[in-house]
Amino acid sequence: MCGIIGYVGRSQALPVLVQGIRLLSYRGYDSAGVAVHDGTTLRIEKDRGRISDLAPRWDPATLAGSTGIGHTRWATHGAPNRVNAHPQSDAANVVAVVHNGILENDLALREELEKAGVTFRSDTDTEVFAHLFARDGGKDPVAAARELLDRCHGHFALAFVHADHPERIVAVRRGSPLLLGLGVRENLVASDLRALAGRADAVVELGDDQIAIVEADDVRVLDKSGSDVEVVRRPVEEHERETDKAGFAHFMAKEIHEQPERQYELVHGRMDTVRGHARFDDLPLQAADWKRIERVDLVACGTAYHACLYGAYALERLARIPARALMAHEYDARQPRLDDRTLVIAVSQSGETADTKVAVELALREKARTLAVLNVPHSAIGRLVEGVVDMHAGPEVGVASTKAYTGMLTSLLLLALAAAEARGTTNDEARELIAALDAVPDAIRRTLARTEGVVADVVREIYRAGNMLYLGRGPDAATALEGALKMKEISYIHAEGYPAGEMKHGPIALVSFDMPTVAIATAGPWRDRMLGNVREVKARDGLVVLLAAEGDVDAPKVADFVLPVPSLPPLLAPIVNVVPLQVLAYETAKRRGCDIDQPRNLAKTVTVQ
């Protein structure tokens, strides 16, 4: 969940580190810090708080130097405070280290070091790395890094600076992502490509149990045994450099409004409009493979899990394959029965979600077939699976996912349509969906244009609420869950989503005017039953916000507020229906004065279990 940035070159390191921390801030953090080598010694500044408040207090003269490391921390071991903030150092301040991930055997190593006379100053697992590296890091950094890999258990990405080597950063990776950014007479280390924006022309993805020696004019990569590994460079593409808000107040608002264009590019990149079928020639699963598949497990967390609920529905309905959505962090606990007739599909925006990666590793051990739906194909999960469906959402900076979620839905629908064709189950419903896909981008544009005025009226009524209820049926049960998640993530209103039929089995006890209900009753076979649920809420004095198809004459009769959306086939509707719920959450959070792009306690990429 944390962020790493490191620089070695000819420029002053501090401005590069501060900018890198700013670019990493979208991931969420509670403290930040830097360590700069001034040519003689290491200088460290760190504290709890945001970089916008911390950086002005850091003296560029004191922190002068051309080699340094920086970090954004989200507390795991130890409270968020100055002592526990990164970088961490050894007792003699010879080594500074920044760390993402978890050291699982930190207590045993800490006890061993304390017996050897080491005094610890922080509560972090990270400080263990500093003391271990200080033993040999000055004389032989490769040997020191290899010892870490031998003795330390868990998932971690590390960047070290040693007082005896002002021209060098040593990086180590196991599990957590770490990139090397290659520039002109300067090189960088970062946990996220976005932190390298404007400085790196190419990147090297450090592999598991690899060590990097990074200097201004040279990068050397070694494996766990100390042998050199060929450096594979990948150019940084232009779209990967995009980080501005384009005139919007927040990244989340920008990303909500980017959805029509992202949907257009995704559909037209995957659809053969001449023959009317989805193209997945880049995947290893061909028609014969799809016919052998007996079950599909979709694994993910958070927003991506809601997309999996929709994806399982689409696969089962269109391709007639038994499919289930499973929370990735519970996948190994159930000890699933897997073989080469099971397809495991991992869904993740970043491709670095630790729980989802572990689920994929389980699938690989059990010889299941694997695919992933990702927004970052060059990622840890992307390197593990047999094939990647790139959702092409573009960089998503806001912690609360919007355009990546709709990209997941469309990607999974297209995959279900391809599977249906391969298995010979294409029917009239599938053909209707293919014909209507072109309408989705414009439907989102119309929804945004019509929603924002109505949402302002809704927000005036609900922004003081402490609790909210979201209801949907069929594939829009997932929309209800996602709408509730967006509201709780950024406005801090406690919101719960339910399949509407479940309301009578408990949640109806909570209904009152003080607990607004958002219901999804757009065109389709569940519309009348949803209106029945809405009437049950109104009979108990509940305030109702209703998503309904444009022109639905019954909607204003049963709801306090109506959010109109274009009418689409039921399996396409969730891609559009979620958009007004994104806007509702955004505007409510703005009215409540919340930090929308960086909500408290949350991170964009969850890289620990």
Contents of the next structure:
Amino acid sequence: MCGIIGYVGRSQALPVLVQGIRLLSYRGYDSAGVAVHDGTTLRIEKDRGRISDLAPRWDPATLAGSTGIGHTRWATHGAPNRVNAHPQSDAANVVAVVHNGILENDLALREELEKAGVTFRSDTDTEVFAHLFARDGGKDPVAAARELLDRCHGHFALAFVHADHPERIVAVRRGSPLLLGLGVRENLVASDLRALAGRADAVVELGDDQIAIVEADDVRVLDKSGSDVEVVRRPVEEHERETDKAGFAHFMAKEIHEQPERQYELVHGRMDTVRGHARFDDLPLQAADWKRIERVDLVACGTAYHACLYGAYALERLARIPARALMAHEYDARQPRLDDRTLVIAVSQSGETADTKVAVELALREKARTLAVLNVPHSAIGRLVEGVVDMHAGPEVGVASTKAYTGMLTSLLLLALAAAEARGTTNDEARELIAALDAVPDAIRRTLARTEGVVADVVREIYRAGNMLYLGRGPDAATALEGALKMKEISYIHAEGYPAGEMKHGPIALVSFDMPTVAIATAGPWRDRMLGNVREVKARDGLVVLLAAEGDVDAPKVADFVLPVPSLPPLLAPIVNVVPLQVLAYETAKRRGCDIDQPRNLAKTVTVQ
Ligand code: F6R
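Since the one above is the form predicted on its own, can you give the form predicted together with fructose -6-phosphate too?
Everything in the complex follows now, all chains and molecules, and the chain you saw is the first one.
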């Protein structure tokens, strides 16, 4: 969703801001803008559109200056157009502000300001901040920022430049993430580490209700009462610096191909190969705690929710704990019964998803135990929970999640194995999984190599389809849902995933020659039943793409296309099975000429409910 970049230093701000906006683009946006102070005048340029079209229209001579802020907007309040794009300003244009998040008492504050004679130009909630800050921001920026924190409800990350202070950015944070990037004789502000790439060696994470005064040689952080707070610097780690596509046409392709390596690192980081068990000594949940847990609720959205479906399956099957996957945005509506014998596990790539964060807050209020499986441990959710399992997928830039999904599956499986050991339920299935975990990276590598040619043939057949069906059973029901989500979000083909047993209860009515079905029949006791479902589709003239274990001699007899994957135990298969479905979605989207890394209407990080 929206992104913030700010720069104050000795270089020209505009190129830094444009580069920052480019790096933030993956989050999804519909308009962008910059404000630059040249020491005398504060100038704003903004409009609807992509940065590649906008930046050439921004004149470096007019927008000269070493202090500035930039923004990518994903419209919530008001249409995506020039007026509503950020930066927003007050009537006299002395303040420019960029904002991520939502001002909840926007209407009340607007009314109050209008009564005091302010005329609003935009439909945005952001403009309220500009008018409020304009009152005192010149004389006393800390007092002005404190007033905002007092009067404004909701969650927001804000960066202001005031005409009277060309050497300074004022940043304010409540809820939405905001980082200060520390460079050499320059400092930056950003909503996302990625926007700081190449310029900051260390970052300061602004805490909730904190204010930062950022200048080229100095950074000061204050709390809501105006007292100075210790500035805690964290070096930017090597793996957090990745920014390029490494020769791939899209980030999504790069991230799909990174999966073998990421899986290897994840498994080897957590497995004690000598004793054959998963190590989670860093978590506050130890053996006695696992024994006390009576239920696990896994909460997440989208792809991460699909990982929760799998995780609930693994926890229940291996550790014998009742476990359920719940969409985070539906969690509070059911008023879940929670106490300290319930473990709530939030699963999130970004660690910033608003709905998932709210579900965690509910769990904390009700005194449930909390863990999170995250790709960004230093994130809003990471800060809330008792313990974090870092999936170590590395930065994921493509909007469609790929390597984070397989990172979530493996993390949850390792957690389930550790829980099984703690609860004394480790059985032959668990031992077989532990022994086979090492095979996953190579199985993904082989799958990528072997399915490439078949996928090209499948794409030729399906790329004009209007609808698709994905079917799987057991833990691969989650794979079916995830495969369908990948297809719909990047290729815009309507695709639905179902546990295959549901087919006869409705979806079969849709099957016909023009609705391809992708079926997953690689493993376990479900293979035969899956082949039965495939026959039912074929009997109704449907085209079938079948994921089958290498060497399955029946597969080519029942399906139009076979995507072969190495044979693995049923709970490991989903980690590999999803990979050809990612490639299928990717190649189909490419054939259809879609904007793969930034699909329409989607944001990488959904920070509003
Ligand atoms: C789909 C996708 C989304 C996210 C969802 C949750 O490819 O990426 O469905 O999974 O928005 O995001 P995180 O994992 O950041 O909480």
